[in-house]
Structure formats: structure tokens, C-alpha cells
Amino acid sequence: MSVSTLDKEMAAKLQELAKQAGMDISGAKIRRSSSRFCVGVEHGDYNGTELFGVGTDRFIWLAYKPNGSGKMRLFSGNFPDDGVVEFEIGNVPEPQSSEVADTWARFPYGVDYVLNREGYKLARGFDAVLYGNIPGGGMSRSASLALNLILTVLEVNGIEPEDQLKVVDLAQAVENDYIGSPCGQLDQIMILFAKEGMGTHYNPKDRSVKYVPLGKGGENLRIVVMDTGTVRPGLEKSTYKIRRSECDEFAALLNKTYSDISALADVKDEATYKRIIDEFSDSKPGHCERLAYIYSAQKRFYEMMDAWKAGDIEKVGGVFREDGVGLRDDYKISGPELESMCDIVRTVPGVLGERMLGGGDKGAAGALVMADAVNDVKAAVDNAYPRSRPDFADKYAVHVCGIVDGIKVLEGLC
């Protein structure tokens, strides 16, 4: 297995962080978990749509070493002021308590809580030091961390998960049940199953995962993420929570008349869609707008998949752009800084499509770009974004991302 220069640099950084925290990680393994980029359907997971995305090369690196005790000891280089988080297995604060609301420690606490609740026999603790370069908001930093911790705890305790989708369920439970974030499963699936150079296609009807290579011509496609420099609160404090509630509520209402509709994605034929819009456009206008986005995005999804397989990256980008308009105008989940980024890069020749990413409100936007336009995109953002959003002139960043494996374990670096 090849080890990148960046992995070696991060191993050295983790060793320095361990010294800072007074921890010994000599001989430790490193588990590296990726970020993700959803090509479609953003916000489709909790609405029951099929999903498609890739793992991207912004990571969390976690160096871990069994410590021969029943204690977990963890130090984050991203949150050094929190010091070493230390607790006995099975002895963590109550879910969603004020004690954990504003600390990154809610993730290891949540992993311990969920695994114990689900009957996993945990007895072996470990020392761990971690550091990540995933931008906040839009690339699934929280899902990456939860997956990394779950896989590490299970490995140290000699437990093989029943299957990979069970790991997805556990990671979602950490956020839903312990932290109180109403996330779906898109992020966890796209990270855990990600393969280098491949797209991941997930079908919720049978919980199947398939890999789809990008067709000939796709080698000219680049994924660009534009971090707006804004800080988004957790999903539990954002518009995401409102949108999910609206969609769940509308699906439950529709189910009273249409027994085959349990999620908005079940509205697939045009006649049913038009009947619903006609019936509820006056009484539930916002709910109808949410359905409009899901219905249209789901129809575009299959066009996008065919284009991906064929290497028709202009079509893939066009669908991505249409989804962005729907997320902005119908789903109303974007934000002003996100749209500033989209407006800027849309003017650059070679940008095939752009839209907000992730939970919404703040965070990052994304673009699908021709390889020879990447430098122009960076220049356009550097020129226009600081003038458009001066409060974030020294906080934004542009990331050009590769398509990578979601999870890797690296040995011999510590």
C-alpha cells in the first residue's frame, strides 16, 4: 500500500501533538477517513432517493494505540484547548446534555454510548491523537469523525461489524440519538464505501451499493470545493432540521391518501405529482416547494448517472447546476455566502455546474470544473469573493479535490 507525502507529514504532526498532550503513540496505527462530495441527490437521503457521490481527499487522521485499560484517552489537534478527553468505557454524559453540547468530545462519548447500547462488548481502551483538514460545513466532517471512531473502537476490541451498512446505522445513531443532529445517511455511506476513482451509487430500496466508473472523457473533470469561511452550527440548530421536519410531515400527510407514499421520493409519476401540487399548493405552499425539488432532482438523477457512465461531464455538470437552482429556490436550504460563491464561479468558462453543499445555510459550495479552468476559478474567487463578502476575506479557501478511498489504515508511520 502506497503512503502519500501528506500522510507522512500528518503522521509527524500527530507525533508532535502526542508530545504536546503527554501521550505515547509510538507504534500506533493511523486510520484515515475522507470527506465526501455528493453529486446527487443532496438532501435526498432522508427523503428516500437514490444517492451518488465520491470520497474526496480532505481527511481526518487518527493515530490509535491500545492502552491496556478500560479507558479512552483522546486529544484533537483541531481543538487543543479541550485538552485530553478521558473517560471510562460505558461511563459518559447523558445524550444531548449541556455538558457535551459545545465540545468535540460529544463524538467519542456518543460512539461509546451507542456501541454499549447496541450490545457490543467493549473492554479495551486506547490512546488516540487526531487531526483533520476537512473544511467545516459541506464535506461531512462529523460523519468522517464518527465513522473513524466507531471502526477504531471495534477494531481495538476485536469486534468485526456484522456488515458495513451496520456501521452506517451506528454512525447515524451517534449523531441522531446522542448528539441530537437529525442527519440522514448520505454522508456516512459516501465516505465508508468510497473507492478511489469511482462513484458510489446507493439504492435505499434494497440498501445496495454499486461502483460506477466515470466514462471516457471524465479524466478532464475536477471537483472544486469553495469554503465560504462561514461557520455553520450543527444540523440540530440549522435550517436542515426545519426542512427535514417539513418533508417528514408532508410524507405522513400524503400517506393518508396515497398508501404507497412513505417518503417524498415515492412521488415518481407526473400525474400523482400534479394532483398533489394542485391539492396542497394553497394550504402547504412550502411543503409543495420541497416536493418540487425532490421530484425534479430525482428525475434528473438518472440522466446524471447515464452521463457519468458515458463520460459526458458537461451533462453531469448541467444536472449539478439545475440541482443547485432547486436547492436555492424550492428547497430554500442555501445561504447568501454560498450563493455568492456560486454566482462568482458560474461566470468562469469551463465551470460546468455549481451549487451549495451539505446541510445548508453556511459552509461550502461546490463546482464541477474542466481541468484547464481550475486556475481561472481560483483567480475569480480570489478577486471577487473578498469584495462581495469582506467579513470573510481572510477566512475562505478553494480546494481542488481528488476522488479517493473513504477509509484507510496506515501502519509503520508512528
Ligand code: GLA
The other form holds:
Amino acid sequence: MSVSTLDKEMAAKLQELAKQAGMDISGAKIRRSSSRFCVGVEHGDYNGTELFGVGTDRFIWLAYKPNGSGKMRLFSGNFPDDGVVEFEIGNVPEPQSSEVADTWARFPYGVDYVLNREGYKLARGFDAVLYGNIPGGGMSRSASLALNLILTVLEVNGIEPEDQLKVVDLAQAVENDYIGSPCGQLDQIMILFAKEGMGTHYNPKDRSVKYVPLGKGGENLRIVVMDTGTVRPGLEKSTYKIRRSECDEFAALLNKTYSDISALADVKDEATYKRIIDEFSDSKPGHCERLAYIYSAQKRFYEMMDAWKAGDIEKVGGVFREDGVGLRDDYKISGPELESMCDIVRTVPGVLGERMLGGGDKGAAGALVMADAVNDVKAAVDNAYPRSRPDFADKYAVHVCGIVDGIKVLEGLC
Ligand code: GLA
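Right, and the form predicted in complex with alpha-D-galactopyranose (GLA) of this protein, after the form predicted alone?
In what comes next, the whole complex appears, and the chain from above leads the way.
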């Protein structure tokens, strides 16, 4: 199905949902925000590495229409039991309070909280209905939602953000400060800047963003996301939080001896790396394993980038696979269902690489696959996954993803 057919179908669905919620969205615009697929370095963002990824065609569609008041009214078709979320601009529950912990409303509340805190003058509310098909865990559903809401609130209030990176910072603040999720900036960057057919390369040293097309010969590459059907709690409740603090702690410790190391990605030369491992492998074995992954994944990152530019997708897939082994064995951030998916697809001819995706523990795994192997991958998963993980036999899904623009505003559909 072409995206525009899907967009039309979604517009009809949003109108249906609006009716259900007793809202009128006729003439509304739709802001569509994508998901993302990180090619590298997974878990590199909060460790200071460069990043590379693409926007993928699983989306959140949000239809919005100013309502002439200072009130926000929102209804999510994914969480209908939460009803219509309604609040006066500037009047939301306290950050990280228990009353918001289990409702999707923490996102619009958090956006209102952060934008007000940052001094944006908000007075115009809107009615909105939204629906998404991004699986939870691995494809950045939360960042997509935070970005979508921020851009919509700013637009309705006639505010142009200073620059795009400011929007990234705001979206991260919604999650870090209001929701309490310790996420980095990978997701927000890879969605906000995503361009159809392009990879996005981000360098944290100067916060630059460059677009890199996949070189000639790469047309046969397909991105496959294998949703395990498991539900991952927020990052604040997962291994992610532990890994993050281990890495921060180790970087702070190293900084006492090596003043030029402020994040694990700063360990770049082999002599320094070896010295650190020698010194700490007995006293801090887990920390050394985390560093081992970041150190080698960072080295592979540059090889992967060269291969991407050259259209050498076998190499790109090979690096992706090696990263997966490092994430599983050294970084220890994968999970049993994610590894089942990887084990199932690894030996299918035409699968170039596979690994866990995103925050970890649960959610989705990913594979880089030759176009003509996609059906075999689906068949292998259908055959083996329900047997290996019967609890998720009717919940898993395989998504073949296109590389798309991150944010689009669609008019004339409602
Ligand atoms: C989650 C976080 C990101 C990033 C990835 C792992 O998606 O939100 O900031 O750390 O995990 O690469």
C-alpha cells in the first residue's frame, strides 16, 4: 500500500475516532511523525558516539484543529480507555507524579510543562485525535509522539522554534524531566531530521547533521523490524537505566586519570583502551564490558559509514550483526525474545545482519535483508517464533520498512 493511500485511510480512521470521542475535526490538518531505525551506534548517544540512522514508515498521525480556547483536548485511538485528555494550558500534574505514570497523557502534559518552563508563550489550545502503528520498544514511539506534540503546539501558537536542535532538546526534556525516562537524543534526531531515501549522520562534537545516500548497489537493501510482541516498560523501569548509570559512572572515574575522557566514546586509541582494561578488568569487570562494546562499535561505525556510501550492503549488514553480538554479550542489553528473533533469521540466506533494537530487554529486533529474502524471513519467523515463544504467538509482527521523511504535515484529508 502506498503511503498516501494509508494516509487517507488513517484520516478516515481519525474522523471515526473523533466521532467516538465527541470531537469535531473537520478541516483539521494532520501531522505525521515517523519511527526510526538506528544503523549505529546503538546505545552510543549517551556515550558520546556519532550516530547514523533512518526514518521508517511506521507512524503516528495526529489530526489537530485550534479550538479557540486555552484548553487542550486530545484523544488517542491507541489508548481509548484513557478517554479524552483535557487540561488548561499551563495547568498539568507535577512531573513524574504517580497520577501520570500509567497514562499516555503524560506526553501532552509533559510537552505543556516543558514549553511553559522554557518560556514559550502558549495561549491557543486545540482538539486533536491521534493514532499510531509504531510498535512499542525499538522504533521510538515515544520520541515520535513528543516531537509531534511539540511541533503542533508551537505551530498552533504561531511560534517558530529557534532551530531544529532546540526541538530535539525540548523533546528529550519532556521524557527526561517530566516523564522520568533517561533517554538520550538518538531517537529525536533520527526522526526530526529524517529524509526520504537518506541516512542521517549526526556528530555530537559540533551537533552537525549530514545526509548520506546509500551508494549505488544498495537498492536491494531492506529494513525488517521484528516486533516480539512483548511489552517493554518505560526506559526508567528497564536495564537501560542501569546501563546508562554504569557508563556515566565509569566515564567519571576515568576522567580522574584521563582529563580528555568525559564519555566512554572518548576512549579511541588502542593503547589507552588496553591500559584501562588492564587497570579495571578485576575491579570493574562489568564496566569494562560496556566499554568494550562502545570501543569496538565506534571503530566499526566508520567502516559501516564507508560501506553505506559505497553501497556495500553486505558490509553494512556484517557490522550490524557484530554490533548485535556486542550488545548481547558485552553491553548485555538484549532480551530472550529479541534473541529468539535474531537466532531465527540469522541463517536465512539473504539476511545480512540482525540485532536487538533501541532501549533493550523487550520490544523489537531488526534485520538488514536482501530484497529477495524478505519473504523467506517472514516465513522463518512465522514458522519458528510462535513455537519458541508461545506466549507471544498472536502478538508478534514482522514489518518491512521504507526509508521516509520524519515529519510531514498533510492537509485536505479531514
Ligand atoms: C532508546 C533511547 C535512545 C537510545 C536508544 C539506544 O531508544 O531512547 O536515546 O539510547 O535507546 O540506542
